[in-house]
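A single chain comes next, written as structure tokens; it is the form predicted alone.
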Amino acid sequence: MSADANSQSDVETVVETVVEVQKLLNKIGEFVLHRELDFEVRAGEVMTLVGGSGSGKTQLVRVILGLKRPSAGLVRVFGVGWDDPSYARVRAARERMGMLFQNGALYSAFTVYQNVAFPLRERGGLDEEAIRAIVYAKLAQVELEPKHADLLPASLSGGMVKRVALARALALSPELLILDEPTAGLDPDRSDAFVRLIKRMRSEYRFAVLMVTHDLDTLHDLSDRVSVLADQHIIASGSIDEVRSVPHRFIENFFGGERGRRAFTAA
């Protein structure tokens, strides 16, 4: 093979990180939570997180983020740190990114439109006729009607919240979607109706997902790759087999138990 088909080879497999984080430590006061933790997210794929109670799931996406500063360590998302000093990189990563919240977070007092609208006011550069065009095309993206741009999140069913959170985290077009138990609080036919639309979504604009889950239908269903928190950092990462097949106690027990038994024997 030729030194130019070598290069060629080279760049081929050259993947893309989102997401770095690199020997985090983390506290909430004097407790460490996080130490020598490092994670990745790939470009265009679906990377989801797991971990028991208490083990900093939550805290970990804080820091991804930028909503909470670490103790050390490296964190960069697109490249960037939180701590850059150009405020324009910091406002054009965070822009890159959209956040969808395990209970939809939508402003109670703001209509379906004026949710989903207010990331792209808050952006500014859009006169309303724009911001017009852009939110009634998420909504259909998320297939909900026109009519429903006037609702009051009050007036909404679970699932109905949830797409309409999902249009808002979208409003951007963001290259990384990070999803915290996108599924809870559905019943199984609207999660596995979710579960599809964002299925479609992905295939159509192909951006990166960091999803916290733990449900493993949800899991399976998704995910590229998973990754493991425990005992204060990642003990595992790689494909589902990959991390069902590291001996530890907190795998074992998650993906062993009947539900697991259940959600990857199909599988």
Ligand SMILES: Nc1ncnc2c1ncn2[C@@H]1O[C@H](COP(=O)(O)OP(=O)(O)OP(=O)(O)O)[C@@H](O)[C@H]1O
Given for the second form:
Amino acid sequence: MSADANSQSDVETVVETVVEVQKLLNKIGEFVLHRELDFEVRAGEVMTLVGGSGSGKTQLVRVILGLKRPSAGLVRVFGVGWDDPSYARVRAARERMGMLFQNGALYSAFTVYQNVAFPLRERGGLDEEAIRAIVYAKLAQVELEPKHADLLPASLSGGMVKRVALARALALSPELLILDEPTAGLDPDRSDAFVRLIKRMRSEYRFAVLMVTHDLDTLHDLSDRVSVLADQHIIASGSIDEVRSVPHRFIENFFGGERGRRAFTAA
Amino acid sequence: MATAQAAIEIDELPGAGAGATIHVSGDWTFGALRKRRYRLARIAADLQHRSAKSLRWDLTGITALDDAGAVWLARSLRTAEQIDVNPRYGAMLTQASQGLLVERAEGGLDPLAGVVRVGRAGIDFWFHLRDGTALLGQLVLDLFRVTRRWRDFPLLELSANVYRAGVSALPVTMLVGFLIGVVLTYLSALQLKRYGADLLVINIVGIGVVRELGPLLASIIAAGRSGSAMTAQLGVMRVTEEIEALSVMGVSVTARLVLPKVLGLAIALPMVSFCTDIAALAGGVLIAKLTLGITPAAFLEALPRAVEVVNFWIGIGKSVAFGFAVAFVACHYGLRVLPNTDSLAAGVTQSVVASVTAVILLDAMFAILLRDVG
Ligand SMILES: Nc1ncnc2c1ncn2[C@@H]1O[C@H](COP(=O)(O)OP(=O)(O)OP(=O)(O)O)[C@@H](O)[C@H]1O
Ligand SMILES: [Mg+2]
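We have the form predicted alone; now please give the form predicted together with this ligand.
Now the complete complex, all chains and molecules, led by this one.
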């Protein structure tokens, strides 16, 4: 048993900063997308990343996920760099995070059930009955019914795809959940339900969220901290009020517009 | 953030059969459970043996819970009489125990599976025939419409397809043709030498290549190269809803995507098989010189006398039909792909198999119809 315990704690380290990006230089071809970019997500917080369309938010998330190798700089998730030579450490870090892609990225050949069960089966250590229970619990959490479980992704509505993808991202009870535009394409009711869902889940067990969004209501309701990406780097980072007081054209437009006033005066 | 071990303690109440209180504490997460899985399995087995009644569960000591932990507990809690739980975790436990209750229909062994399979294959075949006929009819209609409005003619796509299926296929097709020419000539030369009928090699190689092998080789390679690409392209367009986007813009999918492919291959393949003929004959000339000592000049002089020119035209005509068939079958399968990756993979495989089969069937038909010619 002790050998077993060791192999586990070897690869899983407890860190206060779950995502750490320092002095990132990120080029696509010759085009510099990020320069001197510093960014962090702390354990247990909801960090919202905002920025204009095309400012490179999705690309930053891809770098953090290890899908794209940065040209220079440091990227660590759970204290592990993606170029770490230890396969076990990298894999353990991957199992501690869940990702909701902008367009869902469900496996099209798998049913809803198989999509959600997939990460559980890959991780191992659970029998089929437990997997089934978790899958149906996750589906219930995102307000999908058991009768949807055997549908293929092609026969789901856009909003359902989002919810299944969220259920899949949550399947491993991740310590870091990355959401790229989670409420885009959902009706206002579902957006609110989504906010409530994340809040409730975070009250049950604490996990960090890195969220990319344009939706001021979602941002206002969930965020602990906000980072603003513009001019190739993070121009401001902090609580909503701190960020709003930073003088920058993008921040004034984003928070100061009519929609911004509505979202922030209502509270 | 110190992680407490997942702990479970059983407090026997005094008196036989009076029951017990079970104290659960610590972190009940996947990682924590995995560290103690053997001990926990033993405890679970132990609890199974107890009389179902009078077990009190005290879950208030739990410091962290995730789904794996909730499911573990939910399974043991099925026999509980009373449960004390921190309200924070109540919802999660309820969801896990409801998840356990959902039935999944398991696919059992069906004694009639064979019958169902045969029936389904028959129905599938019927659908293929029906859809294929519809596509053919649509193509003819498109062709008529296009001839009345030349502006709609997909000239750009057509020339791109001729280039892709024709010019870029030449190196591999000609190489294969040359090698087949070498093998065929060598084998026939060995036999003919024994009977002293050396010059007959020109007849055999000439007719065989020009009438049969050239067109057949070219179209089988086209099925593998171009046919599979066509199916995959249409299939991916279906998966990414590009086909739907085209229809919404009022662009006819058959006229814009299928017609140029079918016409393109029907135009390209005769030229490819002409080049294949030349490469195969070159192989034949080389080997005839090496094994039988027939000079290239003598070979080429005897060729038109040995092989009537009608054979050449039959070969070219067959190539047109083969090109049409390969592209048509490929597009037919491409349009049937469902929007998922499995169906795409299956579609491409079936498309190549079906188009090669179609080519060989057509070849057999031509052989019977034209048995008295040439
Ligand atoms: N493969 C690529 N090659 C070249 N440029 C790219 C590539 N991928 C993305 N880009 C560019 O990188 C920039 C940032 O793209 P990104 O997808 O990160 O934007 P975003 O901030 O997520 O925008 P949105 O809010 O619209 O999703 C864009 O200008 C885009 O054109
Ligand atoms: Mg984006």
